[in-house]
Every structure is written in C-alpha cells, then in structure tokens.
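In structure tokens, the next block holds one chain alone, the form predicted alone.
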Amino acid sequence: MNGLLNKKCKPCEGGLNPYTSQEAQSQITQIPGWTLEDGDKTIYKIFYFKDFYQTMAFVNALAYIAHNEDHHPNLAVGYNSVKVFYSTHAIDGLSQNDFICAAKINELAT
C-alpha cells in the first residue's frame, strides 16, 4: 500500500521550502499517472468517466477529500473528464500535501 495514503496533509501558511525538482521528481514516482509541470511546482493528472454523472460524483467525492484534508485542488471539469491540479499556494509549490491528496485520489478512482 502507498505510504501516502496513511498520512495526513498538515496546515500550511507558509515559512517551509516548496520541494526542489529533485524532491518532487522522486515523489511523483509514488502517484501513477500525475506528472509535474509549471518547473515542476504543480502536479496534474486527468481522470475520464463514462458520463457526466459519474464525472460529478467524482468531483464531489474529491471535494469531500480535500475538505478532510483541508487542502484544496484546481479542478477543469468537462463532460467525461476532471484534470486536477495541486499545488501549495502558500509557497509557491509543491509540499508532500500535495502529494498525500495525490494519492488518495488516486485510490479514490480505483
């Protein structure tokens, strides 16, 4: 099982480093299918769904994690598809928050 999925994102206001690229290349190896973009300070995946209905439970199941988590995506909604962005506002990249909501989207899709 992935390691990220047991933890739990901590409150984030600032004051630590985003992960360097190095960090977050070796990070993206425990979410399959995310990939880094924006110098490697977001991480992206898109999910596709047989209709609009299953595409907005998706979303609201997501909601329901990020608000567990109190970490919030990007979201592109379409009819069959949902492209989640993460990203750590507060410092301009990326933080294993991130990376743990990742995750736990990840089995959310399974």
Ligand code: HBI
Second form
Amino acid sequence: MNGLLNKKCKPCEGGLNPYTSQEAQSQITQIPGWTLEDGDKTIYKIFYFKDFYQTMAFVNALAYIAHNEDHHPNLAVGYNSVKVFYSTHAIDGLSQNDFICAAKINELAT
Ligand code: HBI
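The form predicted in complex with 7,8-dihydrobiopterin is what I need now, so please give it after the form predicted alone.
First the chain shown before, then all remaining chains and molecules of the complex.
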C-alpha cells in the first residue's frame, strides 16, 4: 500500500521549507496521474465522471477528506470533471500534506 495513505496531514502555518523541485519530482512518482506545475509549487490532476451527479459526489467526498485533514485544495468543477490543485499556501509551495491528500483522493476515485 502507498505509505502516504497511512499518514495524516500536520498543521502548517509556515516555518517549513517547501519541497525543492528534486524532492517534488521524487514524491510525485507515488501519486499516479498527478502533475507538477507553477514552478513545482503546485500539483494537479483532472478526474472525469459520467455526469454532474457523480462529479458532485466526488467533490463532496473530497471535501470530507479536506476537512478531516485540515488541508484544502483549489478546485475547478465542471459538468463531468474536476481539476484538483494542491499547494501548501502557508509556505507558498509543496509539503508532504499535499502528497498525503493527493494519495487519499486517488483512493477515493478507484
Ligand atoms: N490548506 N492547501 C492548504 N494550505 C495551507 O497552508 C493550509 C490549508 N488548510 C489549513 C491550513 N493551512 C492551516 O490553517 C492549518 O494547517 C493550521
């Protein structure tokens, strides 16, 4: 099992170095389908569904994970797709929290 799935996000209000590009590129291999963007400060993945109902069911399940982990994505919600972006705002870059949430959301969609 993906080790990230057993982890819980840690509260982050700064005081932590964001992942370097090298660290980010190494971490992203653990979360299939996710891509680095924005100078390796953000990861994203687009999920596709058969209709709006399924899309919103996924968004609601994702919101539950975000609440539980106290770590929150940006979302671009369409009729049959959701683009999920993660970045750790407090450090203007990527932290382990982003990869933990991405791994948990991948599980949701399988
Ligand atoms: N979500 N994506 C993201 N980035 C943050 O820096 C962040 C968050 N959710 C909550 C939060 N920071 C903090 O308020 C808690 O970790 C304490």
